[in-house]
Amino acid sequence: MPARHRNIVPGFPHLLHGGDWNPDQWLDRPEVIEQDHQLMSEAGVNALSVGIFAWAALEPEEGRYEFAWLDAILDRLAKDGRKAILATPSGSKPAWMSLKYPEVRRMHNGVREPHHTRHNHCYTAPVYRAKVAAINRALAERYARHPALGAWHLSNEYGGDCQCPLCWDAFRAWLQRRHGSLAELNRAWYTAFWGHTFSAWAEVNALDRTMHAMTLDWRRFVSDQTADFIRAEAAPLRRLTPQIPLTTNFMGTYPGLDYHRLAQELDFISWDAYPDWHPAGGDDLDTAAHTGFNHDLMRGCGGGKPWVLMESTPSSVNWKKLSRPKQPGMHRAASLQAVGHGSEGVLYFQWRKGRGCSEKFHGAVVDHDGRSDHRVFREVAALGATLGRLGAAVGAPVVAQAAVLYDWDVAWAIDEGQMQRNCDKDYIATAMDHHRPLWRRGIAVDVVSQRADLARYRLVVAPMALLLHPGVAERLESFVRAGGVLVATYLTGQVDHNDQCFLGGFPGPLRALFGVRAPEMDTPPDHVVQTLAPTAAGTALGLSGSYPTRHFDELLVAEDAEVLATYAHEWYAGTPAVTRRTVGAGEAWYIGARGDRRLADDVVGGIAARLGLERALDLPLPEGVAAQARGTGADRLVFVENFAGAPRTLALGPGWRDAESGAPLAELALARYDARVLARA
């Protein structure tokens, strides 16, 4: 069984409490920080992000460097047993380089930015990477051995790109790294298509979106470029304190960015999350849903390691259309679910509002008063008191057997691609979907792209694989006949990672796999009513009634498989729609139309319970209830939250105790967004 994980922050075996602060802008107002501190005790807060966007109070001047306040700040911070997670203050460079260096700031048709808001800096400018080494490097001299330095925290969530002619340079350089000639360029490229064909490397200097290969390399290459930077960022930091681990934080299935690959210069994995709860016109286990399937995600980004939530809001934000608070218990809940799903703590944005600028009104910990008797303040008290009780969970596995795969490349491709439906194409929402019959069992899930290790699961889900890389279908293929399972849908298999299609057929290389023949596809207008109707083989694999389909309906021949379901409805009636076949120990299931949620949970979920995979709680689940779990063995914890907007209780039966207080539990009643954690008795 996987053994318990490596602290987060060396020699700390706590999960974090704390959040964003930013002693920075109240240098004015020395008794703000001081009350500060006071505060931070009352709220259990172990853990404080410093210095995000602290360049220009750090180096007002080129050259010139004021550490005192930062040493004051760290100083604090370690006399009262608190652990700073320090952040490189490259995110928003300071006023005085934009305008000595240009070319530190982006560009985009042919016009430089402004120096304004952040993230505005070339990731490839020499002179931007010297200056980041530089102050970098002052930091990592100067606290390498401070006790109060627990992680770096590198930037602040990476993202955008610049198209200036030092990254055309950089692209043209990385395209001959990746395709070593023109010739396999423009072979790759399908250049031959409106007679694009390049004749020079220098030819190459803008991007044309009707070459769908270009714009995929491009985005490629903007993730390997910000990994490069990643890395010389890393660098001076890795030299000077190699005992302190480096993080950056994500943003869930951010579409700029390849996490999967940004991952590999990490030391572990934070994202922020700031999901919609209390939606208007929804209900928040759809937002449950769609927060687990992005916890699972960041946690496949690191391998299945344990992650942290570096951003939440205790309360509200101010940057969405409709900013709503979080209704009494939901940010136990949500805090809680993140940590049943591998995060190693609950960290906040912001920890006090600022008094200024765009995030003025976003949420905090403490408001503009200052005080402590807020209910948002108490119900951040009383989950950081919590979660000092929860020691057992630091370090705990999450122990899944069964993956979703979400590839960025995939994204970009179905993004990029002209095809039938250039409407509704939904992928993420698709992966979720498929996602969501697991969790809503509390079976754990790994999120993880084509090129993971599948080895340790039995169940593997492929939703809308449009783009296949080099091998997977071969290391798909070899999962199954090892004994595993796995599930693909529609629009499977239909381009290489050149986002060239491929010939013989779709699924392309895995036509053979699964058995089928996708020939052609109808897309329906929303008011065309389509169904799919089970077998008789279907109804005893656990299908009923009919399935309404959308979107997406593909015309399928069964070459070598077991039909399933057909369709219902238009001149197509009667056409394969889901199938099976036997492969080796293992089996292959496709899905030819975009059904309902329902068909995705009798499809996905009858295979999971056939399989016998595990769940955090063997019984059912009332609907609006989830469960994680997290360790092995003895150690096993259950996270139980409530979503329902109602109240919900699960009879448990004998052997369970509440993990917080130790009292036995039989029965568990649970109150509108209610959460406990179980342990066995």
Second form
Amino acid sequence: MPARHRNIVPGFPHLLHGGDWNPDQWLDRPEVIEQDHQLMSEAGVNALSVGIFAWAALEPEEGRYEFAWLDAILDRLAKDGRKAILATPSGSKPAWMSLKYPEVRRMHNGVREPHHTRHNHCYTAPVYRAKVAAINRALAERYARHPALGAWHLSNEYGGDCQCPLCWDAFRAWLQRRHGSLAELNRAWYTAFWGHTFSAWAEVNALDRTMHAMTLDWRRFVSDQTADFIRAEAAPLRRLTPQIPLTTNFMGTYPGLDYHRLAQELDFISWDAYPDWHPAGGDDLDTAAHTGFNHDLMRGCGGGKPWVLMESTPSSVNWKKLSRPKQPGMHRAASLQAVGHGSEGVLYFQWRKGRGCSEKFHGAVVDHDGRSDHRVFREVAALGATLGRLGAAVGAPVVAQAAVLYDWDVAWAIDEGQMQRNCDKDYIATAMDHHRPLWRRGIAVDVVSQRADLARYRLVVAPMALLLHPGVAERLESFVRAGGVLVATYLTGQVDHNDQCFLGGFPGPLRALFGVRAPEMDTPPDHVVQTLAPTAAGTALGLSGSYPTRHFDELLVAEDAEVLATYAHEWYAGTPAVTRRTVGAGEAWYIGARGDRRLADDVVGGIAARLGLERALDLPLPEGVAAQARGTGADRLVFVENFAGAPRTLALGPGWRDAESGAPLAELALARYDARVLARA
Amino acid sequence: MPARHRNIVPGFPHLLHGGDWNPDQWLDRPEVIEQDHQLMSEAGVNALSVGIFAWAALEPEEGRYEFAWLDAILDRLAKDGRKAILATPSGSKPAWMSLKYPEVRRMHNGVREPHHTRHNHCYTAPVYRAKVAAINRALAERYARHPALGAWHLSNEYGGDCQCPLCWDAFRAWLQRRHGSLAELNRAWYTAFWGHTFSAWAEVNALDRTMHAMTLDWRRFVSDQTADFIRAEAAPLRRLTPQIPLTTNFMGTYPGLDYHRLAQELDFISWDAYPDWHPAGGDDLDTAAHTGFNHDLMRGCGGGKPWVLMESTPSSVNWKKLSRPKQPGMHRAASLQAVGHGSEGVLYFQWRKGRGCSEKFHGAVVDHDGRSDHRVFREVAALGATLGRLGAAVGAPVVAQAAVLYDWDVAWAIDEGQMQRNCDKDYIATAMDHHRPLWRRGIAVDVVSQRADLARYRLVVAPMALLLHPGVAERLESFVRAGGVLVATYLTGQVDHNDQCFLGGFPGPLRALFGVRAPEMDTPPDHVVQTLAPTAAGTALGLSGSYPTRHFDELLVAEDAEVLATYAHEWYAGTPAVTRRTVGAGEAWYIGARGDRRLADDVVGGIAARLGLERALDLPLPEGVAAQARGTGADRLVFVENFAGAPRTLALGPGWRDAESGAPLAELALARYDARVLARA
Amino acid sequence: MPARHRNIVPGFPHLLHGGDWNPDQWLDRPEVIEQDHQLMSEAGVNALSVGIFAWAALEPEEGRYEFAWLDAILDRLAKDGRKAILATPSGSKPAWMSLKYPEVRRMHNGVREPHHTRHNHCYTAPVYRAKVAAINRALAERYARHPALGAWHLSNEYGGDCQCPLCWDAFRAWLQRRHGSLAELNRAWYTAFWGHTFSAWAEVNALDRTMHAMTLDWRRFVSDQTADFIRAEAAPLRRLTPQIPLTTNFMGTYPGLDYHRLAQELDFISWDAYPDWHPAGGDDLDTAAHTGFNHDLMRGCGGGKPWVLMESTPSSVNWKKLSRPKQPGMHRAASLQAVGHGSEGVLYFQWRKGRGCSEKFHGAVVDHDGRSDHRVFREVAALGATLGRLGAAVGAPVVAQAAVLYDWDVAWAIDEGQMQRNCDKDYIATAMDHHRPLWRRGIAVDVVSQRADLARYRLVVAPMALLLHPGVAERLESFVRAGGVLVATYLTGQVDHNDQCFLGGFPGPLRALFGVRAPEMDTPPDHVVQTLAPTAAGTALGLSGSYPTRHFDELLVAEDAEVLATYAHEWYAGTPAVTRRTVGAGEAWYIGARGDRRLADDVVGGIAARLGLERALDLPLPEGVAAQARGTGADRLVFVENFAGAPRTLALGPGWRDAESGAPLAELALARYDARVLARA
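Form predicted in complex with a further copy of the same chain, following the form predicted alone:
The complete assembly is shown below, putting the previous chain first.
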């Protein structure tokens, strides 16, 4: 992803505020469109995603384009200085196309999907690609110089797969490129197991879930093919509007696509965040921590550069089992958290509720009644004012000294492989648990792939890195030797990129680096009590008390490592569970068991303290308060949110002012869900 | 539904007692048929449903009818003065037909069902309609003058849908009639959403669950098409046996068909009631209250006229997860409850257990051993005697001053729409909860559609009326202005008949009538505590204490209404939750939150008391005792059942006698599950 | 099953120790194969199952066989005196075959399966049978005289069904043979129900789950067709290697196949046992008891002769939700339990973990690292030494005086029929509960079919014998009259072999034998309290206190039987629940309710004590200790395992020695999971 822009939209100095706008649903009521603009002004809205599902409106019959309505929409936007994030319409194909060209519809289990819902076109079908290229070219030609055109919004929430004959042809071609020969494919996929050796390419014609390397490759292919589709979508846009940046909206840890791969096709990252605020049976702090992880992951996809919160709800959603409205204050807190994590603005799904169909009860800035005296509208407008005041000051990147590794390949290998334990594997939750000790201390973290450049970090945490890509072990060792601290956990280094087990004992090629071997693992059910007891060495490094474990207990052999904690119960009492090895200028920690949150906090937080990793605020954050910094030195802005569910106070001391009001701040009193932006005084 | 008969079967003065009889299963054992008749006499049985699944017996090969066996069956019935409720056999097609004419089998997702089970024919296929018309004509011709012929039992438990090409053709034709043009269809279905605009009728070829108006129309079409099939089934019967009434057996709140629509094709309503007596984790009183609701709903489908309990089990069923036998007494109590709610008798599935297949363990009057000394048989026989004693006295209609609104369109809009909360929506349970305050006071209630004539009522309760049909708002306002009391709840008036949201603020066209607006809603998870606190105005109207709420909390703005209760907790503490507006001579109450049972009872029961609605007995009923009245004045009969699980006593005072024995009754002592019929002394 | 061999492998005097070995997965790494052999020697391994899924390796393209690699494998085995249990490769067809001959793939609901996973070939397709016959013949021709060939392992874990047109043709032919005419079929299937009468054979073309007799016949057909396939597989082997015994690996109570039927095709029984040791929410003693039942069932399939534990895991599996490794000692205890129940050895899945695909994390003797210093390997090796020491002494059969009846037909009738209760039916668990009182006393039990010869037993327990095959009632009565004690339970004798209810009152043809009738049944939900109170007669026979019941309570009429216990609660308090009738020289007990474990123990254990059934050890076993005997008199060996989870001590008294060490043993101290083999001193 080339670094093209400091801010997302060239020449547009404001933080983006706006969201999905669907005037194509009420073109017959122009007064609504005008009312929308008045409300947008009232809410400080400057950027609207338009045309996302407008293909049927733009091309009502094959080859006949109707742009007049969109001309009017863009002109009206430009009139008030607002920007369009103009969508290509490929997220929902017109009904006439589904009827005339059945191959644009996906196929699974030999059955072609009917025309229905959205996000379900075949990524391979040449006719679909041609139709997309044509309409995208027409859009680019028409609006290339339009003053409202701010960015391209490619399609919408790419996802899913298709298993039609065209896709299988493409997959076989992909496999031939990847593996070269059928012999290599047989070797890579370990097809001798259960006698699944292929003797002709044509025999590769159905997914076999028992052949993990095949399903891994299928998922990689789906990501590559989607990326290829994106590139094809983008080609006319890149040619005709080279100055306009391109994005598509990601979905956090969505398992269907490797966003690290897709990111390569985009100019900036954007994503749709729908945290479960005020959750059933949970608390907001958990939600905030998880959201912070997701923001850091999405930012990581873009190499750390600013990104955009493309969708969020100002109140509730309507597609979960249960979704409460954001309570007073939460909208501001959640939005500033996103900006603190690097977003260049706050956008919503949706600006106004549509009258019918499946999103008519989804939260929006403007309700069916078009009023601006709603609580939700008022909070959005207040945020608009805040973003307006902050606008010029924001834009510096987040700079992180720590990284958590997260890989889609690892997620696939864990979730789709069969293990001793096939429940509670929880890769995502574990990654979040190891991100949280840093997040809660206000320490910036990049969530990045194993393939990322690690040299910039001082601490790298690699939770459950079951699968190791080629070269990763070597690079991790270099990182440590050069002074970095590496923390890994149970299940590390068990399979290679073809999901074949390493043969020299787990953690595979990292065995020497950690100085441990994990020859056996217990997977106790919930009623079994197991705890870790720190050794003297562990105590010296900040471990204390007794840490309960669950789900995964590796029985370690410390071949060349300090033992920091051992198991206290069961037949393996006394067996090493947590170790550390000093290597060169750095350290390699191995946590062999799934401990509680305190264990991760003591280990990762303790290391961060010893390393003196930079914090957003140089003071202990009260429980429930989060802080993120953007920029350095005098330009540094600190975003502080209170997710505690109760008031909190921070003794800032001298040197700070409120970035909005400019008023000096020595003590920061935060009401429930209060959020503030601090600048250096 | 024309009012043709005071009693169901013309010229037959008895309450019906009998049920499904399947001698076609044991034609090879004529001694069993003779034993059946002896046992029927012993049990006071006078009406038998025959031939329900007898197509293969009546037409063993295409075009060859065999009626001899049915002749014998009907002759034997007539000999003892029993009536046949003669079924048309369309509920289960012969195997030869499924093989020769595949189009009689239903299709879903492009796959034709195999020949199996029952109730699965295509309602559209011309060949099936022709075959049904032919056999029905043959039956009517043969038995038009048979003395045993009492009524026609059309098919059995119509239900389900078919999505074959013929049905899709029929649906498109139906849509053309309903909407006129494709432009109107696009508007009604709000197809601009997600770019689903249709440009040719042929594109309407698959259900899209995200397009709620389409699924609503599909369900309406299925009801209409089923009604059309019924009309076609009935045509030869109406022509050849105009004197014989027609029914089919309904299934309470079965969601697949709009019984208000189907009822238009029938001469009287009948239904199959299988309450969950002695339920796991519940109590019998709940079951009795729910059953009372269902009886009132079914009676309402017939415009309030007497109806027939077409199926019930004398003991247990065999198709639930768990079904206990009715305990001693419960059979009498449950049966008299049905008669009290307007049934003209008590019929069973099944008279005798068949030896094989899926209903061989279903409860029956006669078990496999053919004995009459079973407890179950003895209780059935005792009930037969009771019905015989009551026979001439029963027949007057139930007269209700109150109504609860229940609409299948509303159920579909709630269940299939996506909302802030997609669990615990519970439309049926909520309707029952608002029916129960009246039911437990012995106040007769009609459960009717929004389209019913409301002028006859003094109180109308409209729970969760999310969807409003055209004209309903106006009629509700007229009802109130004329002096009626209307009670509505959260979720009222949000969408029109095309499932498009009303734009002027919820409750849509009823906003002025109630004087409230509901701009926001909380949907708290179960662990959140929320309660309602009555205001002084509310207290004056009988509200008291604190009412817990759950699932739905609308934050009301009382634009022109008295506030009767407000929320006590969360960020919307103090916000109005229950309001009342006096309008003309009447009142419009709005309950904005899902309260507990006590709230519904205090509101609805309180209004009933203030209005002085007539009760079956003019005294407080002990908890667990239910009472229903039929008729007025001297002919009035009161049915009293004790569902409390313990003895109960009622001080009736003077003026009552036992309708069976004639003995005067000043005090009524009811054992557990006891039931009695009272007449004026 | 002809009695061909005292020991399984002719001329091979050792207990088998080994398991599935898959060198076809690492043919490219010959050093691994050599390492395997060294480790086999270290572990005392003498028998390897090879070639199970090797078809693609043996016939890489159609008609071209490659045996060189298998020659080398067998030669190497022979070199060290090890035996091959040589598999036919039909468990997994080559990809080329699936592509060229689609009919080898199974079909369900009209859809042909893709090529994937395993165990999914059509049993009927002639081309598959021809291919199997050809490769089996080639294998037999090549290895008929090979010194390593010890036994044939037919395919692998046969299971599932296919519903392709070829199978439906075969089913119709099977039905014609079974029922003779369509009229007989209609009668047997009770097709008059729901008008399902067939008028042509072609109409029998889809499974109808509501027609229980059809599904029963389908399951019987699947078993017969699988047996027919086995016979076809075996034909060339029987012809070319008549001296080599044949088996296939069963799976305990696997519901898909009637193993009593399949056993007729085999020379000895083997099965794959994967008990859930250290279970979530359970205890090991339950697991041990259930495993004992399964061993007895599998032994029963072979007429009581020695059998082989063909697969077991030395540690954990990877296909359960959760599988802990066997804890120290458990491997020895579980393995000796199998030998005590009649196994001629202990074999594993798998010798060495494969690198890729779905079983790469399944437990194995040798891990990916190839080390022999793992705990698991050491325990396997220690067991190998034990088996080696015991080898010559073991071989005598288990001799049982008691039997528990278990039938697949009964399981199908219970599980697939619709009853008053369709949850918690628990046929298997109930059978185990009635086996356990004997097992825990060290009394040998055969678990056999209703069709087994019962004359050899003194006690027969027939739990939940809902379905009775023809003649069984007569044979049970003869058994009792001749002095046997028969114990039956609720649900006995309700349907015949066509799943048609007996007409003379339940328990059908056994009503006179038991002297009871069960006209009614309660099926209380969990919150209902019901208990049994012993009568004086019951107390005299050892019943005591109060026994809670659940799920099933039959209300018995004791027509001609002593009442031993009655119900204490509900409306049927005082009704008989447990009865006994003395008949001839024997007794017929009827337990009408599902009691707790103590009830089964008091009844069955009490009878066993009164009858003086022989125990493995003539002393009370401490709770948690199991004991099994093989052989009689001086050759008798007694296997003792401690599953208690804590140490246990047995005062053996004089006359015993440790069969391994020869040391005399008067007191036996067993650590947790300890196990010992005793011989007469």
